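First comes one chain, alone, set out as structure tokens in the form predicted on its own.
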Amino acid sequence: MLGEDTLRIAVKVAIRTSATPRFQARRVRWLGFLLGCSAVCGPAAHAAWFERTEDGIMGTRIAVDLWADNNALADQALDRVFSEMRRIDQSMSTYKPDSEVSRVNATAAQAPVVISAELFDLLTTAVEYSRITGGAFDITYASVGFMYDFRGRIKPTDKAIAAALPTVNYRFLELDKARRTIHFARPGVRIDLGGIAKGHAVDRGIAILQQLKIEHASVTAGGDTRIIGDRRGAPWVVGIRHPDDKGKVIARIPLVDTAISTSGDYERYFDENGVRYHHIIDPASGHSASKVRSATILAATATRTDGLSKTAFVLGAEKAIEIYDRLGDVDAILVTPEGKVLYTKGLEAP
């Protein structure tokens, strides 16, 4: 359990960030200086906030909140964003046998498979994150991960994990840019984009809103959110939930023009004999990674925050923070199993 002292530390994270030049440089601002705006931030005629929420897309809840000049523009924007979310779900879900990713899993070990430019680019990004994190992020974890069923409280045996582990290695993904193909270098390899696809979908939703000249909006898919603009004179406030109590938060972060992703061992899991089995799998062991309880990542895009939010579970808080600090465009708030809150240098007071 997080104690009172830990909660106080978490609150300090938000306070310290307000004066951080590095954070300001990446357009994550604490907008006290905007709270007094009037003429610039005043409501336009017939303009209003519009929101829509839908469950079940990509196995999670999608929420969009935006400011639009009129109902017609809002409806158009919301319809297009949710349509895009469904399209990506249809393409990248491993639960849909006719999806593009399912087709890759079924045939890429036999011969190279021509794939869409969108999927090729996302796979290229996934491999980049694998290299950055030394394999802590690895979409081939699915070679073991597909044997888990968290709703059904089913886990693979140690023997089954040991048999599948030799097929977990991002280096087995052979991407040919000229032909836009993917080939699995070893039979039994599977991929799952659950650790990056939602972030990608959020970024696509934001791109659609920007095309429609929407300047104030938030798009969320599960634990992944990206924000454009402010809330018309105030920041968007995102809460980081307490790992053991969904009704509590360890910090509330006011943000503008940024992406934020939070991953936790409390999302898809079951407990058995004092052990928590959850959906973030360590590629090296095939078991649920347990070196942090919660990881919140801030960066410019949701693809980046989503892809990098699982790293700390595998490497541990200290090693993950070393990577985030080295990248220079990423910040993080991590909660250890002992309840300690750690954060990157970009969140320190100047």
The other form holds:
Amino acid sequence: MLGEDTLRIAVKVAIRTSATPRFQARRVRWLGFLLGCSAVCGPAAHAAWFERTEDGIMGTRIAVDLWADNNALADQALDRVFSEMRRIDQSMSTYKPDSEVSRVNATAAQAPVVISAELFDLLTTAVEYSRITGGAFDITYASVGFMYDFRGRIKPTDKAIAAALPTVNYRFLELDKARRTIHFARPGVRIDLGGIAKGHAVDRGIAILQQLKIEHASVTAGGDTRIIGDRRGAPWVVGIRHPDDKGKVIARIPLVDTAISTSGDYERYFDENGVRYHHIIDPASGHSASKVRSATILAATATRTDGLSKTAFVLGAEKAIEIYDRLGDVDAILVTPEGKVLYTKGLEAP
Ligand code: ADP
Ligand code: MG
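Can you switch from the form predicted on its own and show the form predicted in complex with ligand ADP instead?
Everything in the complex follows now, all chains and molecules, and the chain you saw is the first one.
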């Protein structure tokens, strides 16, 4: 049950992901307030930790922590990472009518649309995750998903879901690599990258920091984080929150050089007549997918951990763990509706 496996899991993850005896972890949303320093930590002409947090980009909180030799380098690095996040938000948001993804949604059913290499590659990766997960991850969930508004407590009627459901299928996405186009095979198809774009943005942020030769950093967008280097000897610990109590942590995971994503049914939701309507949608039914309460995925990149963190909600813990174990490079910690904590083989006690 919740809480009992905490230490064992934490220790195993640390052992598995730590190439050196040094441990690193990153500060996560629900632990954020525990760390003292907010915004950039005072003027420093010498090496120091720097942090910047901003709400609102990609509809979520972006947080970057890094170690830099001086203020100027830190400012440059933070500015570049945040403007990259804004650029990706501008091109991939379905909330922005002039985004590239909105243009695709508006026109790709009529004729193939030429898109940027970046979007083409991410769509290709999204389709790969659909194949890996047997369609549990499917960016065309949006053909139904666009009718939900969790903040406004709005959900589609069963009739509306039934009418739109035949347009949910990643196989309707026709990607032509030579022409770099996307075409929707059916009218009514919509895509939404809310389940993978943040991971991509985090990886882009990390790439920028690596170009600037920053060796110790953590970049977070919503539930998606990637860390590089260690925290200079200090153990950073990633917390996985209790699904029903954001003040409670069910596992603490020391990490180094890895990505980690957590999805939960407590992120964007409303409850009505004892049913939880939340933002992860089962592509087969058009309803919220509730076979786990939370899923935390570990892998090398945040695109991968983000893309794979929805699977268990749709398929259930056992089937999802089978997939993660088969992939070999992915680990997971899942909380079931009964409050059991399950994890992949890589995290089992020796
Ligand atoms: P966060 O936005 O905090 O990173 P998640 O990684 O859990 O949260 O992603 C949730 C988002 O994934 C939803 O808001 C929605 O945009 C998208 N999504 C929901 N269901 C699916 C699905 N079956 N396949 C792909 N994406 C999905
Ligand atoms: Mg995510």
